[in-house]
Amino acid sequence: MRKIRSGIYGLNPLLDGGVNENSTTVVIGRSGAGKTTLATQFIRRGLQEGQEGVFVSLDENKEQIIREAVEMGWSDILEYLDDELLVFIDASGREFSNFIRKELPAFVADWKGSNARIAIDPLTPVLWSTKDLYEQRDLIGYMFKQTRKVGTVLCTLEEHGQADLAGPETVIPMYLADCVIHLKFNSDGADPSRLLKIVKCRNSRHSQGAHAYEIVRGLGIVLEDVDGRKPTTSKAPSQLRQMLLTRSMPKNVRDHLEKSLDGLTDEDFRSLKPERVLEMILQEYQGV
């Protein structure tokens, strides 16, 4: 399988190299796990590649998702969407079963071929469409089947139940889906715990293990280092941008990443070292 750069910091190494093209991955977790974030980088680092990015809402309105991202750090956002380089279907409160039946072809027929990357978040309102698990099974089936033809797609699923991964909204897209991310959020407590564990990934070895993962404006989620030991620098935002001038990079890739430590502060980094979020912003770029 050809493999493409995920966006995001840490994970490429877990997926053995990358998001594999024209597969669809659904990433699930609870409200605050960091879902949209997740489907917002793995987007915007298509465009930086050169790809066309289709942002497809069935909850919140494009107004909302945007002012999200530019309050990440990620106002680039706004000149793709003004160079057309990505578009936004808001499809948030219509009936989905036509909505999918109906409108989809007709996007996949203009798009098709395109080697875009699309992000549906969420596919819940899906689920809830209806209560009949065999049309859930169909339209959900029908929705990746359909979309593939444009490109590489991630779905967002929200997850209600209390177990991991125990709620019956998830039954049915992990078993679709050629690849299932699960962002495990714990909000008890003064400090909250965030972990990433791949479920599956189709025809690609994957890690086994659960990762933690910092959700860091201007970055996005970033994974801990894997021995879980805290920083042993200071001033982490101002360290790693000394190290940025000391390793060789695109000058584009070099100027973004400055621009993403705008304004963060050692707090933002919490458990993260700056040499280990170096070595994985390489690991991303490499080669480009």
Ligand SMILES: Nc1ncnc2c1ncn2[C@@H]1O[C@H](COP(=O)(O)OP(=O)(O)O)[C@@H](O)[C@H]1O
Given for the second form:
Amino acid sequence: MRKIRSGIYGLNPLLDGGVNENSTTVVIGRSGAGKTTLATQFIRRGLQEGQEGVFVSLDENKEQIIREAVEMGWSDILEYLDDELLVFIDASGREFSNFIRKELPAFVADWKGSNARIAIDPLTPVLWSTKDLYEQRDLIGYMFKQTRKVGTVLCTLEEHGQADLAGPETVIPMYLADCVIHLKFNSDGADPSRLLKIVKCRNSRHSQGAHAYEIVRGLGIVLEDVDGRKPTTSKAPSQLRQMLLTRSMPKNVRDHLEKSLDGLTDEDFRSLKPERVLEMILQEYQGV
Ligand SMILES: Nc1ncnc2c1ncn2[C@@H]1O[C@H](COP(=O)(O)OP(=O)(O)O)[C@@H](O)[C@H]1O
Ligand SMILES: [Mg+2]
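Show the form predicted together with the ligand, please, because up to now only the form predicted alone has appeared in this conversation.
Once more the chain from above appears, this time first in line as the rest of the complex follows.
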């Protein structure tokens, strides 16, 4: 998997180097969590790399999004717009199923294989356009499949209700996405708290933790206390490798296990003890 830099300060190390190219990421959070900011930041990073950017807005209009970006200090996006490297698709107030089934494929046919970054902000009105869950799944699945042909996709999703990620509108997009990022935003009390958590990420190692973030003018979303240069130790995997040598097991199993341990770090093992893993491997292959 090729990785692309997310543009979100501190996020790449949490995703083993960045976002997988041609994948679909869903960013979920309440109003004010920073979803539009994150989406803009992601697109802008691609523009800096020479990738094209497509911003599909289903809620705010183009002018609002641009105004917010300029207020954030990102006025360079005006030049990208002038140069037509950044394109806006204003789908606010449209009939979404028609937009997704007819207009989107026409756009994709034009842009196919262009390695752009696509932001869809927010996905929520698409879900609300029909009560039928099968239709919702079909629409979202179709949209993901189409947009992926154009490049790397990032969608935002509004979170409602009290409990984390418990709302019915999050289930289908979370299931269909390759990568799910939760922006936990709590604005109760005097000091609002913001935490970023990677809920899942297909085909990539990723952090399991909740990471505090701030939104800073000029920078956008910045994660706190992420040390990307932290030396990675691999004590647990190398201990397990040593232990494997002393036990008998089928050769193909041993060869495969040894190969699997290449490149693993203590981070991958988390709290797993090598002795315990060995015990379970032996149980699996010898206890029959
Ligand atoms: N120009 C700015 N300078 C500093 N903070 C900003 C700026 N613009 C937005 N923010 C912060 O970002 C928050 C909203 O971000 P936004 O991306 O619009 O959230 P969402 O799309 O999740 O509703 C605001 O509540 C504010 O805290
Ligand atoms: Mg928004």
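In this text, rigid core is short for the largest set of C-alphas that superpose within 1.5 Å between two forms. This is a predicted model, so every value here is computed, not measured. Numbering follows the first chain given and starts at 1.
Here N252 counts as shifted, since its C-alpha moves by at least 2 Å between these two forms after the core is aligned.
When the rigid core is held fixed, the Cα atom of V277 travels 2 angstroms or more between these two forms. Relative to the superposed core, M243 undergoes a C-alpha shift of no less than 2 Å between these two forms.
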